[in-house]
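There is one chain below, alone, in structure tokens, taken in the form predicted alone.
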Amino acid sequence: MSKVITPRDTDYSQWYNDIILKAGLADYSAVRGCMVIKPYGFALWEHMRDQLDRMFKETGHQNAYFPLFIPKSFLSKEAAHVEGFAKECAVVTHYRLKNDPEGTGIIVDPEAKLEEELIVRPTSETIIWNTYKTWIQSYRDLPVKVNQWCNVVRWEMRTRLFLRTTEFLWQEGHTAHATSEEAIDETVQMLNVYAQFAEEWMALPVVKGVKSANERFAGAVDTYCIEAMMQDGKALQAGTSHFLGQNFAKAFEVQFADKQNKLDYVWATSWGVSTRLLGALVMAHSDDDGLVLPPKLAPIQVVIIPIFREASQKKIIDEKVKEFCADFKAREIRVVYDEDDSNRPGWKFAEYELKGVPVRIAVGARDLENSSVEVARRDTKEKMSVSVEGLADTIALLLSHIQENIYQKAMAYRDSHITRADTWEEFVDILETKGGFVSAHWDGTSETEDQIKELTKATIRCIPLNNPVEEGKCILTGKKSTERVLFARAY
């Protein structure tokens, strides 16, 4: 019983913490707004974590480290960046302990205290660029492509767990280029890497896009972004590629000299996705059940369980499942044969539900009189009898047909809640009674914007690339527009 889940149409939201905390993804941490990523959780960041780190290295990027204190007169250099961050930052102002003379405990030394304070990073574009300011002198020395994995603080008063929590786990790109046209290109090309990575490897159909002018990066000309639809009917941003245009290189005096010897400012790029992807996973895919997970990430593609009831049966399907787990082995599928007798057979079908296991394979004595096995579908619960022939094959490209399949059902809920809406009693009962993206006209005012949002906590997830142009009325003023805009509330 301690393993039920609340149902997603009671309450979703605890839902997708019971999930997270009775799949064990994830803990909460005696620290307040922190977590603990478990084994399980963070074998499946890892999965995540190698394909977008191979496909980094494919298009020409290297991995760097980068240090997590950031001198605080950094943050200031660029104006935009230092208001975006400023309320997220936490801040080391000493350095040293030291026993309470009173017999208190540990206090922090008064005489300890740094001249500069740090800030503990929350993104890494101001140390970067400052170092980058020593790497870069001529056109030969660009471009830097360069990535780094690692931790960063936001500090955040309203936590949960993945989506966002104060220190987190993520991935930011940071590249130098000669002109504004290849900085374009990176920034475009590294949008491009996420959405296929979304749904190649997530079965997370999404949207690309730019942001408007309040939901930019600060300190970005302009944001791309990768925008997915979860269950609930709630958006939630996948992923950020940002053109940087020359603010940082100006802030830090990045210069270049060209082919004629001339001195320009570099042009710059950053890019990131973080553990919220974790958490994207879980709310796009999962069932009451538990999760339901796409077998390339999964860190567990197959469970093979034994049904017995004499030692002597159990021996000769030990001698079987050998030799399926070699198949399997050889074929790069990743399997487990849970033969631990403390837990009977119906446990572990539903331990492993829970999981989100893709396939699970249950054999027995009698099947494999019949060169059977019962094979089961995570994903629409299927059960079938397989021929132990060829079993290896079998099951890989059943793995590929659910793969497809939580892709495919994912891209059906998103296609069916994206609503048009060409007024704003139109919009606000979509907002309210289906949820979704909705597509409507703005006026492009940061003003009609923060009116909207406040009015219904909907807010301009992206203006989607290659948007034909339409003629239209913005829905809350009435102005003129030429596009129309995906908003939804979001996480």
Given for the second form:
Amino acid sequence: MSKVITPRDTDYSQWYNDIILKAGLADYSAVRGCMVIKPYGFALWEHMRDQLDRMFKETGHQNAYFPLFIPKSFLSKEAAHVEGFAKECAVVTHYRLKNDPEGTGIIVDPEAKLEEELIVRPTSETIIWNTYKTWIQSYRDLPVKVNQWCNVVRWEMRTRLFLRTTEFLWQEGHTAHATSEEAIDETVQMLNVYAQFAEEWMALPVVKGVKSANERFAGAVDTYCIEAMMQDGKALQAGTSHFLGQNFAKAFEVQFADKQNKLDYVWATSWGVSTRLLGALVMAHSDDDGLVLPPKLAPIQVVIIPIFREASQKKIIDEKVKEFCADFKAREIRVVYDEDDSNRPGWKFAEYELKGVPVRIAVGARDLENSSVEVARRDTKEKMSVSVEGLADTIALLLSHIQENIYQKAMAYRDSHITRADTWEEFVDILETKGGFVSAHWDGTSETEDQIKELTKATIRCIPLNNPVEEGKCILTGKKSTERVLFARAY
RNA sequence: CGGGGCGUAGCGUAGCCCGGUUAUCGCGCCUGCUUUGGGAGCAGGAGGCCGCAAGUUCGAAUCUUGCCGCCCCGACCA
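Given the form predicted alone, corresponding form predicted together with the RNA:
Up next: the whole complex, starting with the chain shown before.
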């Protein structure tokens, strides 16, 4: 037993870290707050990225790339925006190093001070809107629908692998439209893309909703979000889509002439998901034996492990497995045949479970005599003997069952962790004992939300879309309310 | 930035109070043989500036002071 994972019950944070480190998704780095994403973790990210990218293209977006550095003056053009990010920006002040005349080290050359300091992008609205100004003159130039995949830096006080690191990878879409309606449609469309991706690919059920003013993106008119529920009962914001109104157009003077040759400011959106999704994926499905990955995103969907005593048996197994692999690949099933002899089968079983590989196939001489193989699924730990006839079909079907099963499991957990509270005592009790989302009435004010946060550490995660109208009284103040909102403690 | 831990081989650790030959053990690594259906066994072997720097001492992993780094918990945030 070389790799032991701390059980969830013992220490949830440690369990989470153990999974990431021991499954080989990431490592800590020499830079505080920054992580190294290892090949296995990056392969997972690539699958997510590729699918999202396809979905963005299908909805009419194009990729582009904007600079890492943003002139300091840009950031301050939109008042709410600068206030939201000012506290966590890395600033470039110099452009040259030199040998320290006092010693052996290297120092910042004081003579190489930048005239205007550069901010390492925490998000790119400002540099992009400064650029859009030159792209947009007429309604014929609209809409502009651009996305970029990049890294951003937010100097957080406290970091957590994948969930919050100083530097992280993400995509940010930035669109410009002629009308408010069209921009809102775009905002909602991208929210739906995210929700569909989370549910169909990550097997992660999410609640779609709108943020309260407190939780809104700095500079947005409305922030839409998808909220997911983790196994410890804490909520995680998995993606956001913002309707920016004309805020950035006004700040950067982006106007267009409409058909009547009247000038108006353009309407904007921005939307993003990040490597944080990897954290969500880990916390949503994994167990005390390691990662559990949804087949659609798993870098390895099927691992085949040979079991043999003699070289002659191995040869027979090799030939058969070669056929299996060809069949699997023809169906675009990502398969690995692990014939490395330096580890024994038992070791491999444990290792691939730790890495969350959805399906394991053990092939021994005994199996082949019966024209069968042993198939084990990661999600249920179930083992079964399966005929080699039509194996690729069987496995393809099994993979889709696994995808569905882990989604249903996460959904059942999530649904059982949305609890209604009608009194303050109930509200506090649910947060303390059960966790999850608490559905409760709220008087709609920031002051009340702040006070609830102060008292319980819970925040409003979202006001769900298509929320039913219901007469009620605010959980804290008793004032009139017309709908319930979802509260939770969150990451 | 507050509170709590921890820095000894690639990883996890013992030793530290009470200074004293060659720094402990496990995993991993290398060689060989035996093994292979749930993290193999035996034998041999390599690997250390005990986080860094000063100090005390005949002598420091151990005592003193300073510094550095990381993790966990909180405030801030995706």
